[in-house]
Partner chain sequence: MSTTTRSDGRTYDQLRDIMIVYEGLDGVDGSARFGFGQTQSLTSVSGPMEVRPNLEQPSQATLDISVRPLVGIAGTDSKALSTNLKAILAPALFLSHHPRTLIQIVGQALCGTESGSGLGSVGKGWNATLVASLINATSAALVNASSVPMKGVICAVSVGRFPSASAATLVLDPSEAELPHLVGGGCFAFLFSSALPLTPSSPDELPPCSLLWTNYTSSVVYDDTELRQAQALAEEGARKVWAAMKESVSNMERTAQCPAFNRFKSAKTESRVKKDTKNLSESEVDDDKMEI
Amino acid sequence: MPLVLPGEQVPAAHVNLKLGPGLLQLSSVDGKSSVISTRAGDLNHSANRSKWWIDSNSRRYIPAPQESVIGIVIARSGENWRVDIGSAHVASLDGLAFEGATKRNRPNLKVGSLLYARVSLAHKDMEPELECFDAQTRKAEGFGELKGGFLVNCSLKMSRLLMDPTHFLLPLLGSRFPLEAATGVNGRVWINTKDPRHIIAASRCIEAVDPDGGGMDEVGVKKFLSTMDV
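Could you give me the structure of that single chain in the form predicted on its own?
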């Protein structure tokens, strides 16, 4: 994970290139394009090098297209909902942006409802827009309203760590007790278990592993769990 500074050129190139936070694609007069960094941080990319982003200590989430986020419905505006995703601007969610939704059949969301959604539009001069279905399949694929459970806030870096399938924490917790979880890259994690003690244990472990908190490793988490009644 090389460290990059604002204005540095990044070797991001792929047929299906997707740029995340901290990167900007520029086009020149001769038709060539280049990617530069807009913030200081660690440069990361997916295994197939199609997705690139910069991890930094930013406290506020900056939306990027195709990212999964957890939002809180704060108001209804005509046929749309206004959703807080922790960014500088409130996001907009169309009433038809759900699998199988029609004008007569759409979700009945309330103020305070939690949503697992995908950023469909993100631009620095416009409000972000959300959708609750997969862009390719048009199926829900886990997106939609999150019922029950508990919302844990963490650092943006921690949320990206949890979205890495090789990270130890969620599989470790899942081996101890049945667990449902949804992670948004906007620093929010939704946890649902049948036993409230397990929700408390999971949330305390997330806080302990968070680099902005204790930064605890796998061995430390196992010892930590052994001190709790789970």
The other form holds:
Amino acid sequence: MPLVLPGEQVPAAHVNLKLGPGLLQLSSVDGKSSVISTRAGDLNHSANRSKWWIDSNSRRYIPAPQESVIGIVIARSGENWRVDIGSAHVASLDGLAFEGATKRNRPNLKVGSLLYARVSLAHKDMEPELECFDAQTRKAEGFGELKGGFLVNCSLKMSRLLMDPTHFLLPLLGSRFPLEAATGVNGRVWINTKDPRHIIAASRCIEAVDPDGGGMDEVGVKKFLSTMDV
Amino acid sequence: MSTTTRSDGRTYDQLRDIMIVYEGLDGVDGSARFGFGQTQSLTSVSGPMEVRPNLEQPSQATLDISVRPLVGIAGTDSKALSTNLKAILAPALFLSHHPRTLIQIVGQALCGTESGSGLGSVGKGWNATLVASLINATSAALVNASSVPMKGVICAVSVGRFPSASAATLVLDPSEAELPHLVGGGCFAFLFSSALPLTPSSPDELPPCSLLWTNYTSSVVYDDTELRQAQALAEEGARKVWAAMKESVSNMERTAQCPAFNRFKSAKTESRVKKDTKNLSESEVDDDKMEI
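Now show the form predicted together with its partner chain, given that the preceding structure was the form predicted on its own.
Now the complete complex, all chains and molecules, led by this one.
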């Protein structure tokens, strides 16, 4: 997994080449095309070398379709809700984009509500759009309003680590106290527990394990938790 | 080219120790401090983020660059430098990937000129080496942010010209002590990108580079041979800066400040912890020695 700077040539070549985040294909004047990196990070590729991408950390979310994000409702505009997902533009959520919602029966959101939503449209020239149901099944599948709890901000790489089922942190916290958590790829984590001290402990552990905050490992987190009153 | 050593013992083509620290400033998306020895600058980058309607552009991101000197308020020379920085960055970033957004860059000089170089206000000017450190700090901060797609990395170095009877005496990275003895000089900024065509002189490990901008001036008459020599010397120095940046990226996460760790230590020892600078490998400038 070599480290690359932006602007370096990447030896990606395959019949069905798919370029992931951080890579761009450029065509030169004489008709040849080459793949260059557009950000700094670890260059990775799949086993059969058809998928290539760059693994890097950042703090600013760029929306992409079919990603699960946590949004904060900031305004209402007619039938739609304006939701802040941390990107450059405010996202739009249709009032009826919930499971089983009709004109007479729609969810009662307020300004300041937290939502777990899926980005349905993300194009550089349009503002992003959200939906609160799964794309295939059209059922809620966990999307919708998040009631109560507490929102923690983290880096994008940390939120990707938390979404990985093999990462140690959430199971470790869950073994100490009952915990409900929702992670958005936009660098936001929602935590809900009965005791406020558990929420504080969980948010401090997330900040400590975050690569931006030092990248604490499992042993360190266990010692850290033992200093707290949980 | 003269082979005499300089006042600090360097050869004509030797840079001072390069220091790159990714500060991890709060509230911004990327930040970096770059220094040639004592000449340091700090830059922060935020974006792509929300833009005011009067600055919005329909097909590309807007660059908003502010540059601040160490002493005093930003005057005409700082404003001119931010305009130059905008012209340097525009070809190096893919601004069309994020239309109707803002990329906000703030550059801060971390040292004044104790010598009074004669450029701008005495003791407060932007000499060529400080300009080079600012451009490199901006480049490193954009690399740290990883949110704005970059065509390549910009590396800048300064070249100074000593007076001599015969041929021009050019030196790389003139220090503050050498500035009063120069009769000319300037900063050269290069873009290192594989999107540029390969030239016969480019080495294999580095992407090809091309000159983006220079402010080389001289108080004595010079010809284009001298300018080409200065550019060639600067290109060698820029390659070393690129290599230093590449090495620093592998330490990017480790050089960040760790607020959680410091709080953990204070919880354990139950006393106020002094915020210690994390940098283990690169040389650090002592706070006492920094000019305020």
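Residue numbers count along the first chain shown, from 1. Keep in mind the model is a prediction, meaning the values are calculated, not measured. So that the term is clear: the rigid core is the largest set of C-alpha atoms that superpose within 1.5 Å between two forms.
Residue 11 shows a C-alpha shift of 2 Å or greater between these two forms [criterion: core-superposed Cα displacement of 2 Å]. Once you line up the core between these two forms, the Cα of residue 176 stays within less than 2 Å of where it was. Once the cores line up, the CA of residue 166 ends up less than 2 angstroms apart between these two forms. Here the two forms are laid over each other by their core, and the C-alpha of residue 27 is off by 12.1 Å between these two forms.
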